[in-house]
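Take a look at this single chain, the form predicted on its own, given in structure tokens.
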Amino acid sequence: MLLRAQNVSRSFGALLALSGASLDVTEGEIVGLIGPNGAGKSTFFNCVAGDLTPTGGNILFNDVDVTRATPEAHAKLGIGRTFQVPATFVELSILENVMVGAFLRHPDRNDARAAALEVIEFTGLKAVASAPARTLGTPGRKRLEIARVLATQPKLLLLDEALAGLTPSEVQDAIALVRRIHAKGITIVIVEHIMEVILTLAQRVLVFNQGVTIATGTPREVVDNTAVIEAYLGRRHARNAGAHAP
């Protein structure tokens, strides 16, 4: 098991935001987080990359403890995530940016400059590398905060709403970019609100509402379920959609 996160919970102060959420991943999977907002779903994914230390239970990454490990150590043991907004270094150019993710792995400046080569020709930005990085518009810096972590040569990449504020076109040429991602042998769990993304791209998915787990499976079984449907629309819209279900 590549990731196994069991009974996580995080207060802050008297507000239970996430109560004992448990998600185990197998290398190769892509498995997709979802819920309403305020579900849970961002605190569970922060405590998984070590942004948050949880306030109960544990998150095993290759059967080493990271519970209350850093950010720092998450990332040296492969763990790689990007945030629902780019942090963009806008004064360094893209290849800059992306050098700052190859030096986790490559001390030396020029190798570190090689590996942030090739990982820009793979996503795409070659043809802006000396660009600085403030001329980036919303889909640039999104690819270019995927760049940076995958320069870090994760072996499970978190994505937290990577393909937000992107137009329908642009939308499926990052789906492309993922699937490219996930054939060089990374594991992804994606956070996203765009069911079409989750529908395309996730092999599992994990439902929160309020702090818990309420339904996983494949994306069509959760999509068709009745507890995810009142999740997000309401328990009369359930109601009915249960009443019209084939």
Contents of the next structure:
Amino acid sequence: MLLRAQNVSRSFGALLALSGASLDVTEGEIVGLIGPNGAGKSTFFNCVAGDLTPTGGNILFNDVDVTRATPEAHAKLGIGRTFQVPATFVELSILENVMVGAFLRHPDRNDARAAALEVIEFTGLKAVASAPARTLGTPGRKRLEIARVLATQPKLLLLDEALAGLTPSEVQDAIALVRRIHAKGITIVIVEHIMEVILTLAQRVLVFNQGVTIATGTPREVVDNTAVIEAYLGRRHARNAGAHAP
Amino acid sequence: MFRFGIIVCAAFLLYPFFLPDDFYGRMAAEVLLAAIGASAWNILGGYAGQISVGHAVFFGIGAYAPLLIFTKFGLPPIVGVPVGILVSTAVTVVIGLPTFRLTGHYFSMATIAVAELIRLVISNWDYVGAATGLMGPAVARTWLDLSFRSPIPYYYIFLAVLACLLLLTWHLQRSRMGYYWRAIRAGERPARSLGVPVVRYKLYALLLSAGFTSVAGSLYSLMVGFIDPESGFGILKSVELIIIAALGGAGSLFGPLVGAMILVPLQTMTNSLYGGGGSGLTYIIYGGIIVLLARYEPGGLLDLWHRMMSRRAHRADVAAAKPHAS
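Next block: the form predicted together with the partner chain, after the form predicted on its own:
Below is the entire complex, every chain and molecule, led by the chain shown above.
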């Protein structure tokens, strides 16, 4: 088991944003996390990434307890993450952004540069490598976000709505990129609103609602699950959907 | 670019041979000294983006150490330079660990508080001369006292120190350290997610910055031969370091030197124009520069220069491309 999150909870003051979510990820999987706004998927995501410390439960990565580890320790162990709103280093060039990631495994400048260039080529940013990162628009920044974290050579990649805000054709490009990353042997956990993305990419889906996981299974199973429809569309729709089901 | 560098180096090395009198020699030495201090501040404030308004602490410690060594033990003041560095770096750990939990303005405000606190302690501590301060050797006993009548020896000492500091900074800016500093300045959260140990690298920046600021302080008191709490630990010292760095360009290698070359002569001019009564004018100028920089050129003059150059290069490209197109 690559990642084992057991009974993870997190409260903000009196608000229990996440109460006892569990997730097992085996190496080579693509797992999707979905749920309506405020369902706790981002909280769970940030707990796994090390940005938030869970108030309960524990998280193991490769049998190492990372429940309370810092974000930088997560990166070192091989858990990489992107941010929902791209956190681009706008004052640096695109190559320099990626080099910051590459320095984690390559302390020497020339090695880091070579590794960064490889990733830039892989993610299709080569034409603009030396441009300042501020010149990139949202799709470019999302791509750079992925390139930067790939440069840290993660074993597990956590994508936080990496495809949100893209046009349909850009989404297709991004899906292809995620596929190529997966083909390199990197395990992926993806939070996404766009159902199309989850349906095409994820092998397994975990559905959140009001801080708990309400369903898990293949994308097809989950979409047909009454509790899931209820969570997304309300009870009446769920009844209707149930009546139409074969 | 390489030729330009050679010319600049030669100009700095040969400058003292073309001096009309000591007035300009002293001013040039002061320019270099200010550049050392601002370049030291630049490591933490410019590259790592942690705006310290309390660097006078390190400047003051560095300035007091040589004169204290001299008055208490009769040793050559220069022995105090490493002492100053040691004390400064010890203080950084004490200051750095709690204040680095704060970010942005809160960090800056905490550094002001610490610096003012230390200034008050020094002003009331008789062992270090309290409010009157300390004096250096009136007449040099040996050349080791580094007490010269002419400003030229100081000029070359400062030039050597500045060259070492800039060389080190240049090397660091190209290495992992420099990239991590700039990443921290751009955003701590994403930096940490990429495996940057933020607190550790901020502490490295503070240690280096404090050490060299302390050296700047030592050199100051070696040249002037006198130090009191206000000129060593006063908040205006901290502000001066920031303005010089920001004027030239914080976070760039030569920004602080450019800033010093503009600001120090300006200061000397206003001071001599208005005599003793004009010293307040310096701070009006500081205020004006802060407003103008913050409003129009937060990147500093070097940044403006680079943008103008790239615009010119772009225009030249367009002009060169046109005949082919038509």
